[in-house]
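Just the one chain here, the form predicted on its own, laid out as structure tokens.
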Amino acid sequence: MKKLAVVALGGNALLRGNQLGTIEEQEQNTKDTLENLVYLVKEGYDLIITHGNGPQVGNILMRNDAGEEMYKIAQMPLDVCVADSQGGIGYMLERILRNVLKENDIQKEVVTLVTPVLVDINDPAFKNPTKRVGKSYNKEQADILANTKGWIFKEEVKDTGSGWRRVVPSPKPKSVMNADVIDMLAKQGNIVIAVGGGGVPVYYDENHDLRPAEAVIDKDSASAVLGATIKADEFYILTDVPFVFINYKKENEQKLEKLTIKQAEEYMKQGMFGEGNMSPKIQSCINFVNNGGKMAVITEATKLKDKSFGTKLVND
């Protein structure tokens, strides 16, 4: 039986930190990472595509800024702006893909999917924004915005910056949206292309009508949320490191090439991953795993065709 695999595409999969985010950059990177995924579809894999969406929504909310300032374009809301990065995000990827596909002789079709993520709108993280998003502000900026706009700033910490930004909420998604569409068209034999940035978070109200959330969903969350629904065999995290370490960067830092759930969610207990970055990262896997997958991988996306690279969590 054919395997079914969901990849997460880290932020750097499109643009590095370095890089200023022209098309030509964006493209090149999307081209370089979009190659090692061939060597899943030759193995037989059905496959749905992830990715992150943090530089670039943060680029359009930046647009937002300077069109209002300047040209007194009403802005749009961070639902719509995060749909908007699922679009263009999803286009380059779908185009990108078909290209690399016929260069390595193989028929298939590329769907991109602008998905919804369903959240609960009293998920206590509406209570405690924390994701950063959009530029830096100065205080009487920040102060000027929180005022007439009701947006809540928190100063930027230190090796990241200066000056004030933009917290928005980042709540647990619950279910992704059509995600019966997405098995379906997987399972025919396309690559589908979903849940970018984490999805477009919605919620239902009293009348049970669907409303945006102003919030942003951990991508690799929502990943592991949609490859357990849908009964996935395999999960990949790509990032920009083969391995996952703990004690990283000491010492004493070791690499680890395979993890059970009980090791992992103990080395989550002492505080081992970084919260910001790894942490998440293995959480998402520890669910997809808990949940009925078989294995999670969180890897480099150059390294994926090499098995023994990566670091690979299973059940005990």
Contents of the next structure:
Protein chains: 2
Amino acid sequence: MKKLAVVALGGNALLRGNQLGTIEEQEQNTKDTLENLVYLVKEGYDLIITHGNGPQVGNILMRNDAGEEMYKIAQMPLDVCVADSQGGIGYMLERILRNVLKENDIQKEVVTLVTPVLVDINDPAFKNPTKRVGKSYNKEQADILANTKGWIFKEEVKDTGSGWRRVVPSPKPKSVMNADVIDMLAKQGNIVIAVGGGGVPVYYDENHDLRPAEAVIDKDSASAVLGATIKADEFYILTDVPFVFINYKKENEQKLEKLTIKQAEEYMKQGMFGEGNMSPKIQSCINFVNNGGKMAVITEATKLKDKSFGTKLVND
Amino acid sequence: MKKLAVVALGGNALLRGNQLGTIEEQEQNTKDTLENLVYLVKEGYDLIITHGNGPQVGNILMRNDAGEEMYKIAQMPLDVCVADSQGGIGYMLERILRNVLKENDIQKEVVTLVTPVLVDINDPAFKNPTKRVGKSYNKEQADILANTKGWIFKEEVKDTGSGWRRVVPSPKPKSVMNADVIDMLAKQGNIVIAVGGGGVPVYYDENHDLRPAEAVIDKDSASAVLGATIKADEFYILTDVPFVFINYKKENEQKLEKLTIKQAEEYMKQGMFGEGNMSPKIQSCINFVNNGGKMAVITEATKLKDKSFGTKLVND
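Alongside the form predicted on its own that was just displayed, please also present the structure of the form predicted in complex with another copy of the chain.
The next block holds the full complex; its first chain is the one shown before.
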């Protein structure tokens, strides 16, 4: 049996913070990342690629705002914007991956799925929206949007002044829709691209009707749920550091190479990882391994060819 | 063996010309259409749904323009905009179809694929772009965009004045990527949503690298290619008339109920169908049946439950 891996690409694998976000930049970043990913294919893994969408859906939301402002085009809700980003990013990944595979003489099909992900509308996150999305407004604009669209805003104070940004909930993913189709396609040898941006958040209402949730889902968290559901062997989170560190950038900084779930949970309790960034990644890795995964790895894409790199979380 | 049908939803099945394009309108139109489509599922067909994206990708292009103008956000090229629309529309179709199936007590999964469609870069359409996309510019703006982005413009004269609109090629679809995956998923009993907007147009360059084509593909044409490739039994084009007519709205108007390929080709030669609208639909039906399909049907979604409705093209 071949090993099955779920690989989650971070936003910066596609679009970096200091870049303008042109299509040329995005295509080059994507190519660089996928050329590294090919090492896993060469080692014989069946592969599912998931990806973030932060900068892209941010741009889509800004364009929605501008389109309404300039041309009175009806804005699409957040769920449709996330789905748009799954289409655009997924297609770009698929097209470039097909070229990278060809350059490496690998005969494999690539299939991209639009992926809804189920959340629970009673998730406490819906009472406490924290995830900032879209553009920064002044108080007056924010008040109008709060009244007309029911958006919730939080103030953001920066060196450049203060602004009000829409906040949306980030509920926990309960299950990935079509996980069995994703699994089957991957095991047939196709490389599957799915769960883009953490999935389009949807929930079942009291009548068991499927409704859109105006929310965003953490992509590592949704990818870990997928990995556990389909009993993937390994789960990779590709980010912008080669290893996870504790006491990062302090005198007693320590690089972590191998980490048991017990150790990871202990460090989490002690708050040893960056709150907004590394901590949810570690939690996703813990969830994956606790639910039957063999190994979770956090590293940079460029380190995939070197098996000695990366922080590896295992059961013991 | 169950019968396999490819059903192409026209733009107006999702968003009508006289509407604003709000999400509420799109969802209601989609629900109305899908409730009719269920009749085919109840008759036991395996089903692949394809769809147009005209109004939606038009809005995405306008928003791209507005986002660059207002916020200096880099515009995405046409291929990415088409892929965005596949994500957004495909997700909306999938979510609402799941609800419609549930209401009808039908247990079926729905799977939505992002679909690139191969075109030939030597297609004569690339030398003669005809398809108008995006907003209307004045001459000065159009000249700047022609210089900076290489876009081609054509003047459009209307009652409201003249304007310059970008024109892009509409090349013939050569093949639908992942047609075998679409086929397999449908025959397993999943309802598959694919080939949105006629597919994201891509081509192989001289190095056999897969490149994006700044073009749009006719959705009926691409759907017919898919249908023929996977040897679907039937092909439905759902549009805004219950039957095809010759001499439409003239004294000698004639409703067509059954049409052989020979008759259809004869009428085509005589220019009996609307050039921009019905003629390419008939051609797609001819192509489907000529390549092995049993029957192609042009009708309204609301007529699907009544087998006596619709214009049926058959071999003889």
